[in-house]
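Coming up is one lone chain in structure tokens, specifically the form predicted on its own.
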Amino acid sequence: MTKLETMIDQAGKIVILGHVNPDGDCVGSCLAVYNYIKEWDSSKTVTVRLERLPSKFSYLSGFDAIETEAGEETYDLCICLDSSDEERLGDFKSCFDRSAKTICIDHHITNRGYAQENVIDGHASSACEVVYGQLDESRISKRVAECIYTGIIHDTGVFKYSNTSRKTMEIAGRMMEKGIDFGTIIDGSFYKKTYMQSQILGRALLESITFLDGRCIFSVVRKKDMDFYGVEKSDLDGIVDQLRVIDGIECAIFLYETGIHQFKVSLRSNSIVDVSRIAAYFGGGGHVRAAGCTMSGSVHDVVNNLSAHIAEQLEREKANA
């Protein structure tokens, strides 16, 4: 038995947590473990606690069972997935604190192992890839496979990002062999957008600005714009990736306003800039090519501070060329 299965076997009451602003890999890994446990031993009490998710993930089994409040229960085991540190658990950190045993399964290189037991692979494409290695494949059902496949496609940009490996593709292939409708999963959860989401994307692209000799680009969406278009933070998914694929761009920055002089920052790069280092400097984290953080100040202040770190890495690369 793997480390995860051993801890599950010894627990009766289990809570599963992800990170704030859950994405496809977060919800996929959480529901993969949830369904695996429920199918393995239905006598166990298992609860998934996450912030409210967009409806595009409603095809995943267990979606309707997700609890959006932390509650006050105590647990035998807390399983943390795709969360690089305790702060990323948000309001659900209290569940972590009320658990007798804890395990973290993650793929972020910034994760230093905050749980009692940790399974961290910084080379894996996604938390779902790491989760797969902790499960008995003979017990992976179609429902579990849908969750794992969802997480992988979201954190690899449908196998386009540099974190995609041969192992990643092999795992995805094994999930496809379980009979999942992979085409519908990709279109429905990754590409499909509402009319309002398309409008806010168009505005963000139209108002974007390039800098550092056209090698970088940024765009910002204000709270008043989100209110005008009737969109929430989850509707902004994918904007930074559209900025990244513009011809000639090495590094893309997308900001959205969360409060007065407060911004959520998403960073993406193509081949040179290590955005995880930049995000970590400002209290965030992530991967070499995809990371994020929260920053305070005016848009000018935030972009200037980020620009200085990006320019430093670009200059170093130029000097070493």
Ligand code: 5GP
Contents of the next structure:
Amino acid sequence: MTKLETMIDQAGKIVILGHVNPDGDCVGSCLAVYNYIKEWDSSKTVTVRLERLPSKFSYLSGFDAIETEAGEETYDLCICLDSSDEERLGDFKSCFDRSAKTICIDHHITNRGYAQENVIDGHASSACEVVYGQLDESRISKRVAECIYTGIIHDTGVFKYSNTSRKTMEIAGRMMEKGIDFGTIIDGSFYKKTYMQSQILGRALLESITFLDGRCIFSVVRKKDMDFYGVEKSDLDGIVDQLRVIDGIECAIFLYETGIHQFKVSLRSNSIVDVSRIAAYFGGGGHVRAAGCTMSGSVHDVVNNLSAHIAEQLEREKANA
Ligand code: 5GP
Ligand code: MN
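The structure above corresponds to the form predicted on its own; please provide the structure of the form predicted in complex with this ligand.
Entire complex below, previous chain first.
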């Protein structure tokens, strides 16, 4: 048995947690483990606790059973997925503290292993890829496969980011063999946008500004505009990736206002800039090509501060070339 299976085997009451602002890999990995446990041994009590998720993920089995409050219960085992540190558990950190045993399964290079047991692979495309390695393939059902496939496509941008490996493709292939409707999963959870989501994407692209000789681009969405279009933060998913694929761009920055002089920052790069270093400098984290943080100040201050770090990395690269 793997580390995860051994811990599940010894536990009766289990809680599964992900990270704040849950994404496809977060919900995919949480529900993969949830469904796997339920199908393996229905006598166990298992609860997934995550912040409210967009309904586009409602095709995942177990979605309706997700609890959005931390509660006050105690657990034999807490399984943390896709969360690089304890703070990323958000309000659900108290569930972690109320658990006798803890295990963390993740793929963030910045993860130092905050649980009692840790399975971290910084080279894996997604938490789902690491989860796959902890499960018995013969017990992976179509329902579990749908969850794992969802996590992989979201964290690889449908198999195109540099974190996609041969192993990633092989796992995805095995999930396809479980009979999943992969085309519908990709379109429904990754590409499909509501009319309002498309409108705000269009506006963000229209108002974007390039800098550093056209190698960087940023765009910002204000709280008042989010209210006007009736969108929430999850409706802004994908905007930064659209900025990243603009011809000539090395680094894309997308900001949305979260408070007075406070912005959530998403950073993406194509081949040179290590955005995880920049995000970590400003108190966030992530991966080499995709990272994020929260910053304070005016838009001008935030972009200027980020720009200095990007310029430094670009200049170092030029000097080494
Ligand atoms: P996104 O820009 O899509 O929100 O996040 C990109 C990547 O950066 C994800 O892997 C996410 O986990 C990580 N990330 C985003 N924001 C933060 C943050 O505030 N702190 C940390 N540690 N990681 C973040
Ligand atoms: Mn992930």
